[in-house]
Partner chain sequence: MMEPMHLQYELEGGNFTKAGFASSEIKKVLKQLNVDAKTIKRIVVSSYEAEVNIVAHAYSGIINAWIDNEKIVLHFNDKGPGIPDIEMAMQAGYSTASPAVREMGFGAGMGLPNIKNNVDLLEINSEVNKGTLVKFTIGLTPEMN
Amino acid sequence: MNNKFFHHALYFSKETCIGCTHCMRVCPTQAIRVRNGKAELLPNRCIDCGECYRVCPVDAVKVEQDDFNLIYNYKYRVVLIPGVFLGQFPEDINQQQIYSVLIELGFTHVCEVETGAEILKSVMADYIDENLHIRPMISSFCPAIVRLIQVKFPSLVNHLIPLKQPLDIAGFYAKQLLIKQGAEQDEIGVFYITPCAAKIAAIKSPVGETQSVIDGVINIDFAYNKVLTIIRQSKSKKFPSAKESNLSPESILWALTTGESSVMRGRSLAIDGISNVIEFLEQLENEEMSNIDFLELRACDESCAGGILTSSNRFFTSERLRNRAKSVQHPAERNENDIHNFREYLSKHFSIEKIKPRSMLKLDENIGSALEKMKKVNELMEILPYVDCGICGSPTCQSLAEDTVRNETEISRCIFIQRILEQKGTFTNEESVKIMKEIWGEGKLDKDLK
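In the form predicted on its own, the structure of this chain alone:
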């Protein structure tokens, strides 16, 4: 895996982008610039949180997806569905109907992601108890949060719990179950229906391991529309009754806010929404809080129910899952294929390597050169206006100064600096117009004013 850059599931359509800066302004890691009237991504800063996707007014932000036909490369085709996928559907559509249609679409087996949580919750609790010297421990469930900590809060990476998540555990379980039943390893393909871009990126370049157990990803909006259409067009068809869930109520709720924190021992907090998480982590980094044992941090409001690829209202999705959890009087009886019977095998796959920081603020590999460049950044900040207007194509004055020191742009892109230089007679209006066109493109300055 390339240690310098992340894989990114988000990308910008240059043909569609209008250079409105909505994305640049909401990006929590300042990973977007505007050049020649188009948004550009700085790969080492982006965490695939999808905030840019949410605000783009022209749908210029795209999310990659594997070709659905890839599933046919395998004899045994497993689809891993998160609970929030089931929560997308209205109450008149039951779990077994959804399963049946997924099989019609070409999959041979269906497994819920939260199956992995049945084992993970005790493994996490034990890990926290065994590492009392680190507080708080931070869940690594949300890949956008893991990347956020890596690039923006590198001093906190040791607080991340280095364990695989329910998705990975369910994937290993599904493959091993089929192998037990006579399948060959290379005959099995495991595909995940994802509610967000960050999970795609985490599968393509997983943190703490070289390769994911997941063979492909399918976006939840694509899968939901496919399944819903078939069910609605088959009103006369009799689907099987909903089967009893093998999941505990705690596992059903795992992907929602408080899903993890509610089952952890000690003082646990759950924070969702990327801006809320950043505010909290800033206080934690500054040692403004203590006596917290566990933190559940999720980038999206209502956690995975609010993922950028979901189709249903996140509050309805959460309500459906909570109602489903309440309806489970007791999980179905265990049998020989129950995940708990695979614990010895799965225990070999729980851990990941130590998560390392990947600071986005590094100005130079050489410490001496980096200090000199930081000094230059501070000098530039003294002459910049602290307006953070974004007219220079960078989100803040600080980012413009850093970009300038990295030789990625010039300080003269600041419109205030241009006016100062014009007053001194060392800069012309023509030069200013040229710079504006380089940032915003010809179109925005090609107006016929009357």
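Please move on to the form predicted in complex with the partner chain, as the form predicted on its own is already shown.
Nothing else is written out below except the one chain.
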């Protein structure tokens, strides 16, 4: 299988990892195992949601990031900022200050990601209307959710709306605007300030398209610290006034929970938080819910305001964006450079290819062999303790049984099984110590007890 397909923005630092299982326990797709005292990622299962990043007690979960100096490969350097980036900053800092500091940092143009939503909202609403035979339709906004559906809910992939998201639309718009003003295509670099790892993965290995329009990513915490430092250090300095954004309130709120669902026609639901989403999708698979038109599903609590890379408290970020949306004077003035004037050009770029399932659940391609394996799993489950302690290096007893049947581990890694075997005299203490060291490394067992 093509490796690029499973590109992940998250990785574990072997030096930092202390092998503690926090990440393994919270991973919603059971994509983590512990081997040799370190967490390991199973790339086919990881959806880049970042739950592991949130719980790691030693910051061993890393999010890749492009070298900032990459921006200087381009003559025109556009930074695409999501609304939640502005929402990171305390109230005494205004949008214009942030814009001008971004220019000071080396960018030549600043564009808000949600500009893309200005166009997308009607395109998406029309798409939902035109596809009445698929209900409910599910937004492809959150890349972690798209991947979740691919690996865990393959029967629902055809519910995903195959349209590009505000980020890509804004990227195409920014490039086309500069081209119209005389720039060459390859002189333009578009960089995105990302609140999460899933967006990075989506840019580096997009689902449903071959290459992303985005040329690089900058993590929101990195950008926030840079910008805030400059603003705080230059208190007295006057910032040149950048032009006001003319985003509509709906677009400003797009990346927050109910941002999409409140704009779509018909009956819509908004669900945030990965476990809430999983619970809902389980039910959606079982029942007909054809009376729901649209589902907005977001992996993070409070949607992008709760992105794993954000610095500000997610509730304050939401509040700031909601206040900003309230203060918008309408109707905003439009000029010739407005995204609405690029509608025709952008419409050629809206659709993405059909999103394909890539189920991680199957025990085997062939039903007969899968059935044989499942019987073995069930036999193993009869002797396993149902404690889900994780000492074997797999997240649950069930996953140990499945990993064993897939020949990826051994049932004797279970400490309960080890005790049972010791009682029977078929297993020695040396053997169980050796196994424990294989899972947890030497350090955890070589200790002096007083």
